[in-house]
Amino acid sequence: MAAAVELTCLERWLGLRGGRKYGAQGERQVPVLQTNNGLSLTGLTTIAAYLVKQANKEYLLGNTAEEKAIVQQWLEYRVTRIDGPCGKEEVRILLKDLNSYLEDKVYLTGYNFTLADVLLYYGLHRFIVDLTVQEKEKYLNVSRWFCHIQHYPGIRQHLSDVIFVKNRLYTNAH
């Protein structure tokens, strides 16, 4: 999803009035926002954190020092590992690692929904939507987390609903 669309979705979900104009710079099309007081903010996670603060929902950035660090870690992960071109093998490794990480967690920070969950959901959607039923079952923790986030009120918006089958369609029995 293009960063401008993603940031507009985030604005809408946060309850902010629209009208912000997003640009892009450079070969990688890094998002840029011109603020009302003339400053330019550059980068998806920088602009997203700014929008969260504008909406007075700073709890989405983490409540404790540790949680804030974990949110920042996943925001960096989003930009460095998920954005840009990813081959099939890179996606497989990414999903395998994320699946292990989410084994004992509801959200990326543990038990609190944060901006990291929102931006990772937006970033992963293009990969998850193309997974087969078997692949979704292989990455069961990612599937559980993704399904939970896509049903969080107001998050999915224009993105297609990814279907997760709750009953196995095949068995190993003969």
Contents of the next structure:
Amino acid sequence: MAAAVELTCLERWLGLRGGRKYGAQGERQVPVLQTNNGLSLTGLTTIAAYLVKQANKEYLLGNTAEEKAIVQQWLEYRVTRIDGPCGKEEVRILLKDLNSYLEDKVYLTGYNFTLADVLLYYGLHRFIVDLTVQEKEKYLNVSRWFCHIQHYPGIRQHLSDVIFVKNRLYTNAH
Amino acid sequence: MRLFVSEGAPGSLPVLAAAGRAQGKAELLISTVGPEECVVPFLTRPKVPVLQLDNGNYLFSTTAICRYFFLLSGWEQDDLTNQWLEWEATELQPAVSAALYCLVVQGKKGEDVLGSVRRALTHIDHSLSRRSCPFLTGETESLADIVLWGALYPLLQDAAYLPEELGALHSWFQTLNSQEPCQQAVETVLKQHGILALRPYLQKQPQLSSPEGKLVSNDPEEEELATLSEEDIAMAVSAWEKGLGSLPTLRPQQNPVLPVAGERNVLITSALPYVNNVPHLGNIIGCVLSADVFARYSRLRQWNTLYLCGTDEYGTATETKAMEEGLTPQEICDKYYAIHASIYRWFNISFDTFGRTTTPQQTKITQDIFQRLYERGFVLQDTVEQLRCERCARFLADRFVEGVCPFCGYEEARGDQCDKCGKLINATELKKPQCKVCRSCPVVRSSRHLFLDLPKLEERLERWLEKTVPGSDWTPNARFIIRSWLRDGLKPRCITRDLKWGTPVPLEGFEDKVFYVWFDATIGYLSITANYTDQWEKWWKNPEQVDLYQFMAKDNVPFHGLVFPCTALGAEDNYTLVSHLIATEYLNYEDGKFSKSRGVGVFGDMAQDTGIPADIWRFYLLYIRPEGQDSAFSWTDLLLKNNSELLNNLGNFINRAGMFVSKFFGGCVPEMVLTSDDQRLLTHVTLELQHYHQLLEKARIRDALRSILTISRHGNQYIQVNEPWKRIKGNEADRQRAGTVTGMAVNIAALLSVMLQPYMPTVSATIQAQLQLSLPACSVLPTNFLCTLPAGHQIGTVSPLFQKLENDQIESLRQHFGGGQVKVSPKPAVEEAVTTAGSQQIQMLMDEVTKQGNIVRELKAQKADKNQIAAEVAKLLDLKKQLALAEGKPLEAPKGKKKK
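Switch over from the form predicted on its own to the form predicted together with the partner chain, please.
Below is the entire complex, every chain and molecule, led by the chain shown above.
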């Protein structure tokens, strides 16, 4: 999903009035936003954090110092790893790591839903739709988290609903 | 909270510089770890620096750690900082990494280094000067400054990489450099070695290489052609033109092979396979096959090479096996030694000698080493509690005891390890122990044993490791395993056993004991060499002249990287110690493990019966060699790789090249007039060949195989684009072009045959015979691509090299060897219930139900006594239940409130 579309989705979910126009810069088509005060902001996560503040929903950036740092860490992960070079092997490692990270967590920060969950959901969607039933089961924690986020009111929008089977089919694999 | 940093890891710079901000806000411990330490449990790849928070969570992003320190000091996040940090992560980091890789690892200078990073530097300079602020986000130094400074410092500390014209950047950088926290961070991370301190770290970061330092990729479609410089092309062309004449003279074959002063002497061992079983494919790829590829490569480089291996024959497992098969241990060893030898012969393993450990030389050398250790005070005595079977009148070694696992309750846990939970067990801790031979219950008795005093040798070991490991080709897993053993501290290890089948202990009071196999198995390499030549000490007591490569699976690393070196260092006899320890990960079978007892997987002796040639097995096993991570053998993948890579790519190319020479030019290599396109191809092939050399010199065997397939893909494309089969029918110029293309192609085929030799020796020899390649060209692999089949060379008869594997053939092999696919279908449990009740009985019950139903209805209609109705209803329900059971139907839920 192009960055501009993703940011528009985010605006809508945050309940912001639309009308913002996003430019794109360089080979990677990094999004640029001209803000009202004449400044321009560059970068997906930078703009996303700005929008969250515009909507007065700062809690989505984390409540404590620790949570704030964790949110930003996963936003960085989104733009460097998930949007980075993604061969088969890279995707496998990415999902494997995320799966073991999420083993004891409901959301990326632990117990609180944040912007990191939204942007990772948008970023991972293209990989998750292509997973086989067996792979979804292999990355059980990622599947649980993803399924949870996609049913969070207003998040999914135009993206396809990814189906997860509830019964385990490959119990022997574990 | 605890901060993990690493010397030589660039990310440690900003983190340490920012750490001061957290002072007084939280307690911060700093630990220094190796750059490859896996600190974060959920990340596959090593990552430093890392901050472990008090709640156990981890921050593994350098920027996030710095941000956290700033947040603790009361700093508030802002858009401008976010923007700088996002830019740093996505734009600056990749550029700086590429530049550092170029500078530190590849040793390039000047514009080669600066090129990739110049745009980013200019961007910072412009931002600083446009806003006319001294710092990135305002009047005071803040988070963005520290993070960017940390990223840039390694490069910009050398004034050559800080362009003069970028004045604003210059003064910003100098201001930060003069700050106390920054200076301290530099001191800690770079240790006054300057940028070279980063070298070990950068070398292990393949993803950081610049676009032209290419990566080995698994997917052919991702291959990108490197950009070629004029110099590359000129060098490749001039090497090509020198041709056969530039090959070195062949080394005469020696027997026995002995080290030669002034030459590169390579001693190669592969872990000694244990004699009590037939090796499976995982064993074969882990040691003998990997070492074989390296040995063959080493000989192709004309290095003076000795490759040895043998069976490890002493120990409990042999005694157990002997008992199982009703033979003596010696008979078992003789039987299995022959099986091993014949399997390796079939796989074409090029041992110079394949020996065994049950020889007089083994006793002599082991006892000598022991005596030296004993005299020097490195052997301790202690009493050990052990299980003894009174009926068999002997102490029971770990594998002779079975019982209930004290951890998980598994019934058949062995005396040393539980197969179910995998935990290591002390035999005396087993619940309900049983002697495996007579099934009686053993008693605990004490027995005197000898111990190797490893703690006393630890310091020598560390000194040796420090000297040996950095800059060597030890695989990362081997380094990691050794480091973790050292971190936990070495403990004395028992080196004797109450057994008969082993090397006798030459000490009074220990006559009825033998050495524990792990103590003398590694000495087997020495004794096997001693049986090969009486001048064995020229190899094994000659560390200055001999380069020792040891190949094994990772479970063997502690014995080769730690226990044997300690033994040898303690014996003080100038032993040759391992220079390069090459350890593989594990190979799985389909979706699980190889298991002899369950008959799952392919074992060495069965591979021959599949009808698939040894070279195909070699190719596939090497293609999936568990290099860097576990991998799995899969029948479907074997079929796929054979049909796509061997048949359609490599085989197709070599066959076409040869066929064109035979068909269009009467078997005589035509004149070649190289155009610039041909020169470019020549250069690409040369670069790929050099890449192959770089990889194999580091024993990256699987990766180097990809280079062969890449060259052959280049070749196929070249033929496809130039269409010699059409041009041969054209005018004079076209025919000349067809000749050049054919000549180039067949020369590439000749090169491939030599590159392929370590991997597929039989196929390689077949190609060389078809092409009539001269002996020197077959025996040496130079670093450049030479014209080894000059115009006028007559080739032999060309025929196809590979056969297609068919689906049904592979499917039947999979069934035969037991794969993840075959499963027992669940029993139809429901039907059984139905057949228990006869139809007569069902009819009877149905009548009863109808009758009783009528009674109930009547009573209700008469408004009879409630209790009476209830009693009849209960009867009715009971009858219905019986009926349902007889019919095998699920019971109907009682009406009314439903619970779910």
